[in-house]
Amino acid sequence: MTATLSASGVSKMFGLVCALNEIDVHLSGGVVGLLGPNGSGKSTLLKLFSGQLTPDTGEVRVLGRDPFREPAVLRHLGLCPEQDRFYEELSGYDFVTALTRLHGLSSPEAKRATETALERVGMSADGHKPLRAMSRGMRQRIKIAQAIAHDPAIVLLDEPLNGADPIARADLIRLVQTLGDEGRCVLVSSHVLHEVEAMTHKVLIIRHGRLRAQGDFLALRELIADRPYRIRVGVEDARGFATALIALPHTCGVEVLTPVLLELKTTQLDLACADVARLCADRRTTVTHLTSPDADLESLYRYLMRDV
C-alpha cells in the first residue's frame, strides 16, 4: 500500500548547515507526533511535505506524487504553520473562506465549509471578529480552521497549541484525535511532550537532522534494554512487600523509600505490574500509589536526546 506521506533518503542543506540527513519516513492514517529539539529539522520536514521546499537528495511524496512539481495534490493537504501571516483587517470567517476558495471550492461550498471548520475549533461565536482584535489563542484556532476547512486527507500541524489556554488546549487535543480517528494522516510537531502523548502513541523523533526513532513510543521504550523501568509502589508494609518483589526473576532491584513507599526496578513493566497486583491480592493489602517515571514519552525522549 502506498504511504500517504513518504520521504525516502531525503537530505536538505541550507548553505553549510545540514537540516535533514538521509531521512526515511513513511506515514499512513492516524496521528503522529513529530518531536525533536529546536533546529532538529522538524519544520524543514513539514515544508518538504507541503511543497514549500525541494530535497537536495532523495524523494518526497504526498499520496504518491511530488508536492513541489505537482501542486494539485496540495488540495488534499491542510497546513497550520507555526508563524502567523494574517490579513489583519479580515474577519476570521472571511480569512478561512478566502483560503478555502483557493482550494477550489465554490463560494457557497466555501462558506459552508468555513462554518463547519469554525464550529469544530470552537470559533463559531468569535469567528466574525477582525483578526487584529483576536487573542493569540483565537488566532491559533483560526489557523487550524483554515487547515481543515477543505476536508483534506492530510493535516500538517506545526506547534498547533501555541498560545491556547488550558481549556482550548484540551479542546484542540480532542480535535486532533478526532481528525486521526476519521482516517486522516495527521502529523503534529510540538515541544510539549505530555500534550503529544495525549493525542497519540505514534511518534517520529529526529535530532540533528537524523531520524532517531519512529513508531509506538511504548514499544520503542521496551527496546531500550539497558535502562530498567522504575515503578513506585505505595503499600502499607513497604519492607515486607519489597522482600516478596526481590525474589521475582525480572526484578533488578528494590529500594524502600519510606515505611509505605518503595521503588522497584524491573526489565518487564507489564509483568511487574501484574505481580504487584497478584502480591496485593495474596497479602490482602491495598496499593495506594503506583507510578512509573520511565514508562512515558518524556522518558523515551530524554533517552534518545542523550549524546552518544
Contents of the next structure:
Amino acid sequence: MTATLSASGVSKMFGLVCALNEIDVHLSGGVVGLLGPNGSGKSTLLKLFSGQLTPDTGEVRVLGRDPFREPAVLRHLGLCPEQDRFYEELSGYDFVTALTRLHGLSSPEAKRATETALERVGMSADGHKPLRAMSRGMRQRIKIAQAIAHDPAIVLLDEPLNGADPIARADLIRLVQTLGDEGRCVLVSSHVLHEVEAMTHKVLIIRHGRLRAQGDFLALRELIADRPYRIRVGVEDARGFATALIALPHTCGVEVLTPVLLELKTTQLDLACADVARLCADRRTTVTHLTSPDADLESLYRYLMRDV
Amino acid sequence: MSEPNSTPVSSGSLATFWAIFHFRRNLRRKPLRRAAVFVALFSLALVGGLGQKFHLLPLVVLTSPALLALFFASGVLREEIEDQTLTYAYTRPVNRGHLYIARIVAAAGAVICLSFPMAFAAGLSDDLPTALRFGAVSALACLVYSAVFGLVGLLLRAAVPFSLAFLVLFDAPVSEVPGFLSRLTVQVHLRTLSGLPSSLSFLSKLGEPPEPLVSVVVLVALAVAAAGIGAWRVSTREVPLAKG
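Mind giving me the form predicted together with the partner chain, seeing as the form predicted on its own was just shown?
What follows is the entire complex, opening with the chain shown before.
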C-alpha cells in the first residue's frame, strides 16, 4: 500500500544549518504526533510535505506525488501553519471561504464548506467577526477551519493548540481525534506532550534534524530495555511489601521512600502491576497510591532527547 | 473526505480567482483609497485643461503609471513573505507561477484604477479619441511597469530604490536620446503610442520614433517576458518563507 505521506532519505539544509538529516517517514491514516524541541526540524518537515520547500536530497511524496513540482496534489492536503498571520482586513468567514475556493470549490460549495468547518471548530457564532478583532484562540480555530474546510485526506497541524483556552483545547483535541477516526492522515506538531498524548499514541520524535523514534510510544517505551519502569506504590507497611517485591524475577530494585511509600523498578510494567495487586490480596493490605512516572510519553521523550 | 480522483479545477482558473481576490483587497487598502480621492480631484482639474496649461501631460500619461506601479507592484510577493501569508496560497493546488501572475495582474489592476482616470481626463480636455488613446496607453504602461517592477521585487530586496534608479537614470533620460538606444526604454514606446512629443524636441528631430505597431509588440512582449520570468522563477525555486 502506498503511504499517504512519505519522506525517503530526506535532508534539508538552510545555509550551513542541517534542518533535516536523512529522514525516513511513511505515514498512512490516523493521527501522528510530531515531537521535538525548537529547531529540531518539525516545521521544515511539514513545509516539505505541504510543498513549500523541496528537499536537498531524497524524495517527499504526498499520495505518491511530489508536492513541490505537482501542486495539484495539494487539493488533498490541508495545512494549519504555526504563525498567527492572516489577511487581517477580512472576517474569519471570508478568509476561510477565499482559501477554500482556492482549492477549486465553487462559491456556493465553498460557503457551505466554510460553514461546516467553522461549526466543527466551534466558530459558527463568531466566524463573521473581523480577524483583527478575534482573540488568539479564535484565530487559531480559524486557521484550523481553513485547513479542513475542503475535506482533505491529509491534515498537517503545526502547533494547533497555541493560544487556545482549556475548553477550546479539549474541543480541538477531540476534533483531531475525530479527523483521525475518519481515516484522514493527520500529522500534528506540538511541544505540549500531554496534549499529543491525549490525541494519539503514534508519534514521530525528531531531534537535531534526525528521526529519533517512530511508532506507538507505549511500544517504543517497552523497547528501552536499559531504563526500567518506576512504579510508586503506597501501602501501610512499605518495608515489608518491599521485601516481598524484591523476590520477583522482573524486579530491578526497590526503594522505600517513606514508611508508607515505596518505589519499585521493573522491566515489565504490566506484570509488576499484576504482582502488586496479587501481593496486596495475599497480605490483606490496601494500595493507597499507584503511579508510574515512566509509562507516559514524557518519559519516552525525555529519554530520547538526552545527549548520548 | 474528498476523493483523490475527483476532477480538479485548472490552475489557471484558480489563479484568476486569486487575482480578483487580491484586486479587491488592493481596492480596500487605505493608501489606494487616499490616492483615489486625490486622483478624482486631480482628474477634474485635468478635464479643465490643467494638463496643457502646465505641460503635465507626459507626467500624467507616461510617468504616473510608472511611479504608481513602482509602489504597488514591486513588493507583491515580498509583502506576503514578510506578512507570512504566502503559506496559505502556496499550500493550495495552484501552480506558484500562476499565483505570481495573479498577484501582478491584481496590482496592475489597482494601478490602472488610479492611472487611467487621470490619463483619460487629461485627454478629454482635447477630445474623446485623445482621451481614449491616453487612457489605453496609461493602462498598457501600468501592465508593463507592474510586470517589470514585480520581477525586480522578486529578484532584489532593494526593489524600490533600484526601480526608481532605473526610471530616473535610464528609462526617462535614455528615451530622449535619438537612435537605437532609446528603443530599449519603455518610455519611448509609450510616447510613440500616446503621440506626446519629447521634452527635448531639438533631439527628437535627429531620429525617427518607432512605429506604433512595433511599440505595442515590444511593450506587450516585455510585460509577458517579465511576468513569465517571474512565474518561472517562483514555480521552480523555493521562495523564502516564514521562519520555522
